[in-house]
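A lone chain, given as structure tokens: the form predicted on its own.
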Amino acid sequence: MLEVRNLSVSYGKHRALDGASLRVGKGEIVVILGANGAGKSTLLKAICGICEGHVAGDVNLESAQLVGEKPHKIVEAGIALVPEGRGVFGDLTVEENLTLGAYAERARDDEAGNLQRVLSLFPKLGERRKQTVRTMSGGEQQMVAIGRAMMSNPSILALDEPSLGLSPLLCKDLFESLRLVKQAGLGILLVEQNAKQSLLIADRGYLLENGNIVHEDDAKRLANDPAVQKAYLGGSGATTGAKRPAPAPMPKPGSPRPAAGPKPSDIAAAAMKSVGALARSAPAAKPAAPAPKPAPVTNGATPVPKPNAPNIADLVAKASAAASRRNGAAPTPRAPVPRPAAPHATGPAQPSIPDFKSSSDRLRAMIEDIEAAARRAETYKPRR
């Protein structure tokens, strides 16, 4: 049906697609392979009449002359295009946008025939009819875009990248409902990244390197093509269908060990051994000061105090004397708190307790030495 020769485009002097030729059947999927800059895009834009450069060369579909016509005059001579990006009315519900995808003189007549055609091949549409597209998932929108073009009643179908942007699982789906759309007849001229699931639902493909086709043959001959695995599935190419080396079996629970390598315990010795070596040549580390003892904790709630503070009483008495010493009167001596020795004591020293029988008349005495040196900073004044 669709029969391309010689085209060609330049944006200036720069010559995007350079002699280009190709064919699509009716019922028959066609893609096109290439890097990005190829000039895939370029070629699909320049056959649906919307190439901004120059394009010259020969459009044919049913011996009808595309080249150099209006974009909607292309349509009504039945080729639809779902660009890159889909290119949805997202503000509408998906029954309008299939609605506007039969604006087309063709798609008038049969325009409730083209809709249930269109919801037969995608009944997740016919369900979310009144829903606002862009409300929808990335594979739903695709499947709006691909609904609208064949609203148009179209007899070829091309495709730019519709794989683009969405999900494996969701990329499957999409290829698989590109089988169905060729089963009912359209011809299918795709342009797609993917090109391992793209030549699997293809019948044939042609190759676009730097602007020009360089090959063309059988989807499945193009995918056992060394050349092909290397450039765009991303196999070596060295070996085509050769099949790669079973896995060893992993070995059954309880079946002995195998005997090449060394055994566990010549493993463990030799750890041992490098060990020691290291401990022997290593310099000898001087001992570790003893860490201090703790305090020790009566059952009361007065801890003991640590060996060597200062006793209160003591404090209490110094305070007292340095005050009567500022004043000129005499300290009243004190006598000590004695200390009684821990009898039969066999070890080291331990610290002295105080004897707190009479701990309250002590404390009420160091009340009245402190309120009187108090009373005393009170009414001091300093010599002259």
Given for the second form:
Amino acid sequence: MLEVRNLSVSYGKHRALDGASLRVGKGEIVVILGANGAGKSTLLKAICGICEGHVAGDVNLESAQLVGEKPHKIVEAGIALVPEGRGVFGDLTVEENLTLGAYAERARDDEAGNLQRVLSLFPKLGERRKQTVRTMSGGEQQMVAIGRAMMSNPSILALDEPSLGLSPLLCKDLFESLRLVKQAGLGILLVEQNAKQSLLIADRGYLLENGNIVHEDDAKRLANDPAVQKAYLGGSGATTGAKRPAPAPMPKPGSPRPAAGPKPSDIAAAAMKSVGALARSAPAAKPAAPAPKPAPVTNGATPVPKPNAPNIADLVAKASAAASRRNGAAPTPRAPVPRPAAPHATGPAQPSIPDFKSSSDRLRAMIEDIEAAARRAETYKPRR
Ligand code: ATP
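Since the structure above is the form predicted on its own, I would like to see how the form predicted together with adenosine-5'-triphosphate looks, so please show that one next.
Full complex below, order starting with the chain above.
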């Protein structure tokens, strides 16, 4: 169903992915295992059309060629990404987040059916429909992110490190949820560092090292492979170099802070990387929401509007306004952006589209704040 052939990605002179080939079938879970920096996220981003690097090769879904397509076209083709860090809108409710996922054309005809499917997979989301997502646990937020991706009615669900930051118990729930998603007939492409749990639910797996796929096998065989055990499962196989550093010993209570460890500038750089990525993706990630499609008219009957159905443009505006409040910025009054009339749209004017330029300005200001904090931290000397 999804066939990736000879996919390569370069960031300038750095080749982060080198001729990767893989496939994911219907109802199959395929896991990509690899050390930090191996190119896992790059692989997913290249498949989903959001990679900043130069991408070459083939990505075919049901024989449609997707390399070079815009991200929204790739969603329309049937691939949905749950990005690292989830990317949920914390100030919106569960229901509003899910509704935003139904933005794709392919999802709109059966939005109610998709919602039903998501709520039956994740009954907890049904119980919490009106809860603000920010107030939910990490595991629950991850379910919202997966549910939102499923609202686009995908045939392939791609997930980037979904278990990151979750407790072992929540991890177990998460992987159980993915098993249910698979049973619903979707193909799952899963990037994970939690090799143990992911190999338990996966059908097949690929090992990625320095941008190259070096091995492919059935998940059970991978889990029992001594090399994989040594590299990813903390075992004692002897055929490959261990990728994960041993965990640092816990400091004794009261002992001085060790000199080693991440420097403030490293922490700031990591924070800037994620904020910078957000800033870069802000305008592209939120395309202008088209006017909602008119409800189909059957047998000349008047279409019945869905009660309280949230409008996607309203939700995006609400998320943007909430972000302004959190950052202490007074919401900027914005002139409404004129929108082309939808072919058959009548009725009241649609709400204006949020001004994403001001969002990226705020993000840029945040980056500058982080840089300044890093400089202060570098020169900080504690008083004796
Ligand atoms: P991790 O598990 O730590 O997230 P990963 O396997 O997902 O790592 P990638 O994020 O794909 O690794 O990065 C692969 C390589 O490409 C790394 O060396 C990284 O520094 C580099 N890289 C990733 N994104 C960019 C970018 N936007 N510009 C330049 N180099 C990048």
